[in-house]
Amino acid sequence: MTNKPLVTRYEDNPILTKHDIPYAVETVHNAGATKYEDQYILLFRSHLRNGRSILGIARSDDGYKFRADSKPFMVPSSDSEFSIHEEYGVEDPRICLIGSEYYITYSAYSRFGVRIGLAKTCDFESVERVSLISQADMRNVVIFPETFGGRYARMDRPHSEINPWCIWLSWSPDLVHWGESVPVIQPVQYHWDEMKIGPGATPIKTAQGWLNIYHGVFPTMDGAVYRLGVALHDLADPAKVLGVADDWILSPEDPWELTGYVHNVVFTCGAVAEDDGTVKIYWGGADSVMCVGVAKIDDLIELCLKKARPPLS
């Protein structure tokens, strides 16, 4: 067994900190990622000094050196339909390209709990809110970038105190109304993701299946540790899980991952697959900064298939 890391960290991490943002924020983390017109896009979450969250945008030509726009991309809505559910902030966006439109799922926090909002953009200059697509309490929704028999699919993570928080899969005819939800991946007792799991980056289509980069949490005497893992879903039916890697692929190691707003965290909301068979994975370090690393897609698939555990126990 080799000790070589599956994810090679960028030597100049972190790639974005609060000091790179031209308006006042205290953190830069948990960014959705995509490419638009040959540019890399990060939609990142930031805490304001009142403790609530907004979404900013940064752009890059190479996927490593990013420049933040002069103003935020999304702030809590003033539209009454959304404002009551976004009063505490908007968080943790994921980006999914469907046709010519980029759909953004995000967590909307309010006195009523956390719901998932859906927005869309064609140019990353303007953004339109579409709908709230879940009840409370729901987090970590990622949409598959293709339809299956005319229906959309998503992975989500409802809160539950009865059973460890699982990844579920749901279906929709229109991206707004969702149902037929089933659990597809469950944490395993005394594994690295024992406490809870949730989908991370938008699934990546490969010849072997949909690659799902997710987060898992393990409780320790010093608090929770957030790591990243991978699973592989069937191309035709993503509710069918072909393999869940028993090992994590990324764990907090660098100082800015071990210490920050929330200690011991690597948390992804976005990854970009490249033509050379690699994937750039973007993650928030300690809920404070943004980092990036590169992995070979085939290595991640191999881990799912050759060192697998049952998706449900």
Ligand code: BMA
Second form
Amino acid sequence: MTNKPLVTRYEDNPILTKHDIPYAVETVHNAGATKYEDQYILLFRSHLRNGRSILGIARSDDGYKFRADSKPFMVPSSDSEFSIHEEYGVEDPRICLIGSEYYITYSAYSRFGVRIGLAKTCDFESVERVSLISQADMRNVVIFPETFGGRYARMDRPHSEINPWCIWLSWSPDLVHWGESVPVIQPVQYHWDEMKIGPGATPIKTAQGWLNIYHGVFPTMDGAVYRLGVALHDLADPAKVLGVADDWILSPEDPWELTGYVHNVVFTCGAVAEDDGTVKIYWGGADSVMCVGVAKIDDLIELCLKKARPPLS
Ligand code: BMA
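So that was the form predicted on its own. Now I'd like the form predicted together with the named molecule, please.
Next comes the full complex, this chain leading.
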């Protein structure tokens, strides 16, 4: 292995900050990403001045230069089924295209804990809530964009006071009811992700398997450091992990990743695979701004398989 970074940061990072948003927000971070009708879409999280979060939308022709819409895309619901669970805000969306619908999983925060909400849109103009799809406490849910034997699969990350905080995989017949959950990747002691791990971007289908770009956290005397890592899941059975890369692929380095609302954080909720074998990875820097970088998908897969550690050890 050379010292060459696997992810090449875009030279004009950060690509979106609060100064680019036409309404009052304090941060722009942790955006889900996808392509819709030749446009790149970022659904980003913003803290308001009361510390609670809403979701905004920004669009781009090239995946680098984004323009935010004049209004937020999702704010806490006023419909009683959802409002009781979204009182403290909506956070960290992931986008998954299934058929012609874009499904959005997001964290719904309230005095009762954090649950996952499912919403959908077919045009990124209007959005409809479908259901709450987890109990408290759960964060970081990413749905696989295909079914397996007629069932949907998702990766999730239950909270627990009992370590370790693993990545789990659950199954569903209808995207609403989920079960048969199993842990699939576990943090490793004194590794860069020893404190906790969680799903990041919606998995990317490759010939060798599903590429999972996730986040891992290491505790230091100066607080937690959030980094990104990769794992490869079996194409036919995503609960089977073919390899977890021992090394991280991205660590906070740029000034806007090292300091901000929460220091030392790179956190992804979305990536877009391109036809040329590269992937644009989008990440929040220090819970304050949005950044992008490019990696070769084959390099990430090679790291999963050739520099692997056991998924559960
Ligand atoms: C996690 C989540 C993320 C956030 C990260 C770093 O627990 O709250 O939304 O980016 O912490 O603060």
